[in-house]
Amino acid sequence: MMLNPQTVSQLRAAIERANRIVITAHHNPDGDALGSTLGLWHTLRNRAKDCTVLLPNGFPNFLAWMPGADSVVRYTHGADVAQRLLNEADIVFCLDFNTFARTEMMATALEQTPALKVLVDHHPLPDSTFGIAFSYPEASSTCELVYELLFALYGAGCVGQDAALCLYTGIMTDTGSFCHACNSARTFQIAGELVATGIRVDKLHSLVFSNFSINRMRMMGHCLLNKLVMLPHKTAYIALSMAEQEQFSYQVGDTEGLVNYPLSIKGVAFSALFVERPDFVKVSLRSRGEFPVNEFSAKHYNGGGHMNAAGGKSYRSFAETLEHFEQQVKELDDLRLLNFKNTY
């Protein structure tokens, strides 16, 4: 992707002059929203300036190795720490939300603080609330656009190894392991240059994708056992209920990932998960082929996303949202769906 010179120049210039940063990324943050504000984190650092990242809430366990995670301020552990940091900012980087209700609790802080406010996202639509916005749905995530936009900005070799560790590990978790959404050659160039500063790829991939609980582990066997459903139109589901969590010992981001496994099923192109809550039903979608999972979600859950992944809330009971899925999936008259074949 080739981003726009003046915006770049722009952006450089407010740096250059701000004494404070900020830099926060949506609710319940994954691999591609930590490590997109890390990465950013350590590269602004390495230039002198004052960064701190800003979460919403906590991120998953498996992902508090990463280089700097020790540092993250989280708004639920102190909102008037949290509101004191946004109101003294110059600049607030947005990284991997394209509107400010994707961060929750934190959504009115953001939109009162007087900074000025950079978005840098690969989700569609984003809101035009933003200073200065780098929006690229092209993108295989935000933490390649982060590195696209930091190679921009102060040119190769800009990225150091911890910063590198943190943009690998977003695009690796955005993209499956590189089995999704990256398409373009540039993203495994980029990846080549992150490798090249000296991290160990095996020994990323095991902390991630090998650092699990006993319990997770015994869930997950749970939900493929005794949770799986198969529905007509190329279309399975799992249901995690807050008892079935409860059993498990549930932990933020126990469920991260599990909405894929349907989708190795031979002939299955639309997969869904639902995981209740207190006050909603979280739902994950995802799709193989060209049927767009977005459009779905924001119909019928007031969400959004990509085309092949995306998410949204059910304010319906939990037994609810699953009837009403699936009674829409069996109106589904969707040809893009319906003439899905695993084909090359």
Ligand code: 5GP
Given for the second form:
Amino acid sequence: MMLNPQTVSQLRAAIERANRIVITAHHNPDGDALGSTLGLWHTLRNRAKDCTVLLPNGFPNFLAWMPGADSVVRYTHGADVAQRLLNEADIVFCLDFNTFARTEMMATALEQTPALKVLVDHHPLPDSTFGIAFSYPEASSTCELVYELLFALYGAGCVGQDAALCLYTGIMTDTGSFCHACNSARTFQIAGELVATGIRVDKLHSLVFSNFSINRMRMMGHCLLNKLVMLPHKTAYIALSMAEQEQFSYQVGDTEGLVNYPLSIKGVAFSALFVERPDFVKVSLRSRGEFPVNEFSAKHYNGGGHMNAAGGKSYRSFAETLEHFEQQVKELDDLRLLNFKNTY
Ligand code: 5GP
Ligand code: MN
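Switch over from the form predicted on its own to the form predicted together with guanosine-5'-monophosphate (5GP), please.
Full assembly next; the chain just shown is listed first.
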């Protein structure tokens, strides 16, 4: 995508003037959120900028190897430190989310900082609360956008190996290892330019995707064997209770990717994962084809996301959540789902 040159110049000048920069992303940061914040952080630090990555809460273990991950400040580790960082910043980069509410307990502090808020994101329909906005829903990932932005700001070669590792990781995780949301040649060009910095893609992939604990592997087996429910209307879901999470010594990130498995079944075009938490049920939705799960999530789970990948929360009981979902699916008459065909 072509970034607006005037907006890029405006940002370049703001960065030059800024003494302190904070870079943040959404609650429960994933590979794209952590990768984009750290990728930007490495590059701006290399340009002698004082910057800090501030995230609402922690990230899963399979991302902890990323260079710079140790330096991330978490809101959950001290709201006062986070408040000060936000209040003293000249620029706050808001990456991989489109509304302050996605930073959950950090939202008010973020809203109230006098800093210039710069959005870099690929979720549709962003709030208009950002001072400068780079919003491109057609981008594979925020990491791809951060690369484009850095390229536009400082030219080829400004992204070093550490930043490349982080940015490649986010493109890889958000596209399911270059399987979806990446029909643009530019995504592959950018991946190529990142690889050209000398990063080892085989090692990186293995760190993210082949680092399961035995408990996580067995939990996945349990879900596929015992918990996968097939519904009419090309739909399947998995629901995991708190008791089952305990049984498999659940760790943050252990259900990551699980929601994608039902979509590998012939004829299934809509998949859901329900994970019981103490105060709500975490909902993850995926689709293939034209059925917009972000709309389904907004309607039923006060959530959002992309057309083929969305999430939200249910405040019904675990059992009621599943019953309600089954009922909604039964009543679905959405041709975008019903007419799905696995053809080229
Ligand atoms: P996941 O199912 O992996 O948690 O999230 C998939 C996508 O849905 C993410 O890219 C994110 O944009 C979106 N998403 C997940 N949870 C929420 C939520 O609670 N609210 C909103 N608005 N979007 C969410
Ligand atoms: Mn993303």
